[in-house]
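Starting off, we have a lone chain in the form predicted alone, written out as structure tokens.
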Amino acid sequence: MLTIKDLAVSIEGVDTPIIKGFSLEVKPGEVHAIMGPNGSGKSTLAYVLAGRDGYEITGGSITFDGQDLLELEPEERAAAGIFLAMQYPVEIPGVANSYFLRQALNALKKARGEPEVSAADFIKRLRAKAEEIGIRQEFFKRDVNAGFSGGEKKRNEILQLAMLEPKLCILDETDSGLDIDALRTVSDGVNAMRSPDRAMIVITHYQRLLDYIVPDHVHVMADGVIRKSGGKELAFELEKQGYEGLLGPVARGAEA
């Protein structure tokens, strides 16, 4: 489903490289953990994928289903059912949550010849997803992220995701800010939609999003490369030692 190789990126106008020969595949179903101390890069890979401006591709190839991604403008990357769930999710007042999902909905299907959503059908899908995820129907009317709690603000990232059905879904630190009780919400969203023809990568800092996200794959990585992978057992051996005891001096940004 996606396959990078020997990626390297750097800001826009500064020669410092932040992902320095990066490389991962990730097939259909599976879900890859990366995980990585501050300044790593793992952030600048989600925005990279997603097609955010701003960072200047200086190697390597990035394929998802067979097409250059890195050829695609982020609408387009959306279209081929690309979904980033952002740290910081932006706020849209003045833009009703019902709304902004089923035009987002619908700007999807237009891209793909599909016919649109009735307003009748959207309500009642909406209503099903919301269900499933715990999400209660009150934040349909209110603005998109507009004075949510952080907590809202990742449900409410989750119920876009369930609604837009992405194949592949990129979630960056969604734990981040989250209590227990949040986190266990978004996991269980999260893993409700899990399926053999979706694929997901998690970024994270800490293992315990991973006690309800299990992952197939844990890569670490730092200095902007992947610096070790493995099983979810991985994620708990990086929590007993900390990024500096697993990798040594790498883990603060020396070269390898």
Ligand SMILES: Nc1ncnc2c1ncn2[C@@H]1O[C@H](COP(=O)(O)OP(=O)(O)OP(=O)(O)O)[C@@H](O)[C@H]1O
Second form
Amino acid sequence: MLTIKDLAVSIEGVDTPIIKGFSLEVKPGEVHAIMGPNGSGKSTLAYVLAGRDGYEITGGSITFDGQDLLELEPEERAAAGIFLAMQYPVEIPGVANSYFLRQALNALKKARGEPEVSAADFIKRLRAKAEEIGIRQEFFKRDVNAGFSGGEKKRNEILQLAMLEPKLCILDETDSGLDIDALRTVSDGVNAMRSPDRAMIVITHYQRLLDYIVPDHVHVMADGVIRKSGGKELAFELEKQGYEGLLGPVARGAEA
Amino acid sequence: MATALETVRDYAAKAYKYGFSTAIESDMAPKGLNEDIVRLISAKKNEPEWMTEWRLQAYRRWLTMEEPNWQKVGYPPIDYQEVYFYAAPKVRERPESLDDIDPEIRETYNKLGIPIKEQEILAGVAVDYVWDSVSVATTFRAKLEELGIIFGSFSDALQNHPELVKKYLGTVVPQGDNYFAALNSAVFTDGSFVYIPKGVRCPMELSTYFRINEMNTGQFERTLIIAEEGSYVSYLEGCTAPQRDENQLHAAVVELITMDDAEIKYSTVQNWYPGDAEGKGGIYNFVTKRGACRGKRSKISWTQVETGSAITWKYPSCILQGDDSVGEFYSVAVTNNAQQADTGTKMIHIGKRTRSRIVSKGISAGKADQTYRGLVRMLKGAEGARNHTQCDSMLIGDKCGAHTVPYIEIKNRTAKAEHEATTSKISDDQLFYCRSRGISEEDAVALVVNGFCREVMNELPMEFAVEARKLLGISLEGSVG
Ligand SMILES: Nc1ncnc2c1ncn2[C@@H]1O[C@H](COP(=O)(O)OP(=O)(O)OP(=O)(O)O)[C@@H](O)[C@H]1O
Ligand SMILES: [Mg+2]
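Let me have the form predicted together with the ligand next, following on from the form predicted alone.
So here's everything in the complex, that chain up top.
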């Protein structure tokens, strides 16, 4: 589904690269967790996948379902089935949350040549999904993310995810800011989305999330590359040893 | 020898004799402006003597006035001798029903997306269509007449209710108020007239679509709305103009009057042709709009969405005479490419405890330049008067400009005015967020801008709001990326 090969990325106008030869293969149905110290380039990778401006791709390639992803505009990537639940969701004052979501859903439908959803069907589905994720209906009318608490913003991202039903879900630190109960409901929401033809990339700092959303693969990213990959047990190991303990010898080996 | 006036009358009579085919020919006065043209216009419209004199007075005032140049807009000097001041579509007689309207005119309205029937039936809107200064159809008149409401063209009002016109015309915007108002007073050809009797709540939105069709014609409408004690009316004005390379002049005057406990809500969606991306062509929109809250507890509310015109120069104002009267101004102005707008409002607080609220949202893109210019004046007697002004500008790109020029004059110690202003840039993060959800870049701009303007959009009547929302999107097309 997604193939990232030797990807190298720097910030436009800044020489030092952030991602330095990153490779990853994601197959349908798989859940990949990416962990890594602050500043290691996880969000940068997520943004590059979603097509945000301001990055320079200095090397490598990304293909998604056979298409060259880097050729596509962000909205085309969304239509192709990519969704990024952001670490810092953006506020859009004056635009009602449900209106925004319906615009988005219909834009995706239109791009895929499917009929738009009726207002009635939309609201029915929205209510059902919101209940699953624990979002009260008053949030439908509120401005997109404006004045939402940190956790509410994260939940709102998952509501969008559930409504837009992407093929590849990228969750960037969706767990940070969530209280313990919310972590559970949000994880349930995400798990409900798991299916043989949907893949997920879950970026997190905490093993705890992976108790709920159990990954098939765990990758430890440091300094712009994957330094170690393994199964779900790698997350436990990391929890015990920390990045230094886990990566220390590897880092030295790589530099040698 | 025939007098000038007789010659004019002859000419007028002859002009009307021409055969009228289905293709729209225009009945035009010769180019340029002089007293004979003013008389000709008045004669063509079969106006009473006092009206002709009133026009001539205005014309003579105009001759002594200078074209204003204090506003931040720049345009090449207008040669008033090159403008046609009168152009009326040739119709055999005033159409009795909508079916009598010239099919070509109807076709044009259809192209503009204003199917007459649909508007009439679906929206339940009484529409007075104005085609190049002359009203060609009025719907719902009968229903309104039952309530004693007078709604129709200005010319009709002058024929059928001259005493009302005479009583109120020019009492809010005097002939010599400003250069363009004086010009309008001399040469206005038509417009709308609304009279709501005491205690009547007008049951439908009254609406006029103005449209400039002829090349090189100026459009000078005159609108007068009077709301008697305890009455209410919501009036919608929509404007479009086809694409022309030449610049066209639009100098309207709108006067509103509310008596005790009366309310007028006046909404405008202005979409005159703005000229092309390089600034060629487009409408010069120089408009004087003013409302007088004469009665106690009366209210006048202006809502405008301005997306069109090459140059806009417009300050809908309220004179708050009656104690406890309320003035409101809600404005969205969008300028893109080479458009220029200098717009804002004036709130003149005279009565006690008068209140005003100003919400202005300016969006500038391309190389466009826009100025909010607002005056809040609280006179000596305006005890306990209040004003709140909020002025927000949004910039799209880095070649456009936005300026805020608030004037506040307070002569009463108990009166208070508050002013808040913000300037922001449309944020890349917001656009990316929308796009990453599948919304195209242009729709994302429209969405974010509509959100920015929501307070104002909420003030528009439903059917207008939908149109206005689309317009915002269309006028900002190509502004990013
Ligand atoms: N626009 C930018 N300009 C300059 N540096 C940037 C920019 N964006 C990211 N960086 C830098 O790139 C590096 C990677 O940032 P990124 O946000 O991808 O880290 P992360 O792995 O997501 O960290 P965290 O776990 O703290 O979220 C950081 O050192 C960051 O400071
Ligand atoms: Mg991050």
